[in-house]
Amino acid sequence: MTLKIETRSGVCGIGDATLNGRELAVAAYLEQHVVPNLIGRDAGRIEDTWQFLYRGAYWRRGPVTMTAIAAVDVALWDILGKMAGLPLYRLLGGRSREGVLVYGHANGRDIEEASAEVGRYLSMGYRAVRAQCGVPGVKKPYGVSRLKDAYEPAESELPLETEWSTPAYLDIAPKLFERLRADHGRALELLHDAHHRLTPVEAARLARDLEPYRLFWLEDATPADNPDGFELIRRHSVTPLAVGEVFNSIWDCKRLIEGRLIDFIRSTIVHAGGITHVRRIADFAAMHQVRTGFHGATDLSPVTMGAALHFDTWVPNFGIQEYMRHSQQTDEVFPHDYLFRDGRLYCGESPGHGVTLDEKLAERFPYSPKQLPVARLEDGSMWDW
C-alpha cells in the first residue's frame, strides 16, 4: 500500500501504508479520514500534520490509524529531502555511521539444513543472521519456508490454521543454537524469533538455556501485552530481549523502555507512525540505555527500508536492522539506492529517502489479498501467531 503525495509546485513524495492483511482498512482510513484534510496544507509543516492526525483523532493510536499517519509522514519527509536537495540523514542530523549493521533469515527444516542456510548467508557476506529450524511434530512451525530470500509468511485469502507444541519447540531450539556454535563459531552475531508463542516462565526456561550460545537477541519471548511477564524473564536470564514490532506508539513501550526490561526497541517507521514519532521513540530508548533494532520484513515495502535506512544510518542509539530481501519483482516496481555490501546496508545519497515508484510497471501486479496465519495448540486451542 504506497501513498504518493504531490506538492503544487509539482514535487512528489512516497510513503508506505502497507499493514499486513489489513491493506484496505489503512486505503479507506487514508481516502475517507486523512486525504480530505491534506489538500491545501503546508507540506513542510510536517510536525503540525503529524500533530493534527494524531492529536486531533479522537480515537487514537492502533495500527491502522498510525499506518496511515506515517506513510503521510514519510511522504512529506521525502517531500522535504527533495527541496532541499538533501538526503533523509542529512535532514535528521548527519551520519552517526557508515553502513547499517543488517541480519538476514537462515531457516531449514531441521537442524543440519539451518546451519547450511546459516553457512550461505555467511558467504554472502552476513555478520549477523536469525535462525530458525523445523520442530520435530510440528508440520508448519513459525520462520521456516521453502523461500529462503523473500520469506513471506502470510499465503492465502483466509488465514491458514497451523499446529503448535511448545515442549517440542523448548527441547529443540537450545540444540540449534549449540549446533549453529560449533559449526560457525563465536563471531558470528546469532537472532533467534519465539514468535510471541512462549508464556513468560517458558520464555524465561528458553532464554536461560541460550546463554551458553550468546544470542544477539531473543525476539518477541512473551506476547508485550502484560510488560511484567519481561520483569520475569530478567530475573532469570541476561539473554538480550528485542520486541516491539507490532507496536504503534510509545504508549506500548514505555515501561519495557523505563523498566530496562528490554534491550532492543523494533517499533517501525510505519506501523508507529512514521519519522516524526519513531525519532521520540528512539531517543527516549537512548535515555534508558535501550538500541533501535527495527522490523524489516518483506510486508513492509522498499519505501520503509528506505527510510528506515536514512533513520538507522543518524540515529545514535543503533543496534541493528532487520533485512528480508524483496523478490526481484517487487525491487523492480520500487527502484532505490540502497545497497548491499559486507553485512550492512548503505542509504545512497538521492534527495529524499532515495526509492521511487515505476507507477506502470506497479500495474502488472494487481492486488491480491494475503492474511497471516493462525496457529493453535495440539488440542486445538487457540494460541499466539
The other form holds:
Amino acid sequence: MTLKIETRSGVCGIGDATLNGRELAVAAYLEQHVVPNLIGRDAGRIEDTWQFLYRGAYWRRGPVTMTAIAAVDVALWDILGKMAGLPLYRLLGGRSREGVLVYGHANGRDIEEASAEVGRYLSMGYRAVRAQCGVPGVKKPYGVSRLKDAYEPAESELPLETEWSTPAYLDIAPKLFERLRADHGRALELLHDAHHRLTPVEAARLARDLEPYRLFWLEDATPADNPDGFELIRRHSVTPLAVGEVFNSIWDCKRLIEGRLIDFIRSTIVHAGGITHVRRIADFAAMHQVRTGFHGATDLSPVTMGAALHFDTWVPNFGIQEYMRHSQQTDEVFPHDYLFRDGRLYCGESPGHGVTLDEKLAERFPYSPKQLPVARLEDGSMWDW
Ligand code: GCO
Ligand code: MG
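Would you mind giving the form predicted together with ligand GCO, to go alongside the form predicted on its own above?
Complete assembly follows, chain above in first position.
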C-alpha cells in the first residue's frame, strides 16, 4: 500500500502504508479520513501535520492509525528532500556512519540445512544472520520458509493453520546455535526470533541456554503486551533482547526502554508513525543505551527500506537493520538507489528517500489479499503466531 502526495507546484513524495494482512483498513483510513485533511495544507509543515493527524483524530495510536500517519509523514519528508535538493539523511542531521550493518534470514527444515543456509548468507557477504530451523514433530514451525531470499509469511487468503510445541523448540534452539558456532566460528553476528511464543520463564530459560553462543540478539522472546515479563528474563540472562516490530507508539516502548529491559528497539518507520515519531523513540532509547534494530522483512516495502536506511545512516544509536531482498518484480515497481556491499547497505544521494514508484508497472500486479498464519498447540489451543 503506497501513498503518493503531490504538491501544487508538482513535487511528489511517496510513503509506505503496508500493514501486512490488514492492508485495506489502512487504505480506507487514508482515503476516507486522512486525505481530505491534506488537500490545501502546507507540505512543509511536517510536524504540524503529524500532530494534527495524531491529536486531531481524538482516537490515538493503534497499528492502522499509526501506519496511515507514517505514510503521510514519509511522503512529506520525501517532498522536503526533493524541494531542498538533499538526501533525507542530510535533513536529519547528516551522516554518522558510512554503511548500515544488516542481517538476513537463514532458515532450514533442520539444523543441517539451516547451517548450510547461514554459509550461503556469509558467501553473499552478510556479516550478521538470523537463524531459524524446523522443530522436530512440528509441522510448519515459525521462520522456515520455501523462499530463501525473500520472507513472505502471509501465504493464503485465509490464515494458514500452523502448529507449535514449546518443549520441542526449547530443546532444539540451543543445539542450532551450538552447531552454527562450530561450523561458522565466533566472528559472525547471529540473531534469533522467538516470535512472541514463550512465557517469560520459558524465555528466560532460552536466553540463558543461548548465552554460550553470544547472540547479537534474541527477538520477541515473550509477548511484550505485558512488559513486566522482561524483568524476569533479565534476572536470569545477559543475552541481548530485541523487541518492538509490532509496536506503534513511543508509549509501547517506554517501560521497556526506561527499565533497560531490552537492548534493541525494532519499531520502524512504517508502523510507528513515520520518521517524525520514530526519531522521538530513538532519542529516548539513546538516553538508556538502547540501540535501533529496525524491522525490515520483505513485507515492508522498499519505500520503508529507503527511508529506514537514511535514518540508520544518521541515527547516533544505530544497532543493526534487518534486510531481506525484495523480489525482482517488487524492485522494478519501486526503483531505488540503495545498494548492498560487504554486509552493509548504503543509502543513495538522490533527494528525499531515494525510492520511487513505477505506477504503470504497478498496475500489472492487482491486489491479492493474503493473511498471516495462525498457530495452535498440539491440543488445538490458539497460540501466538
Ligand atoms: C521479522 C518478523 C517478520 C514478521 C512479518 C509479519 O522479524 O522479520 O518477525 O518476519 O513475521 O514481517 O508480517
Ligand atoms: Mg520478528
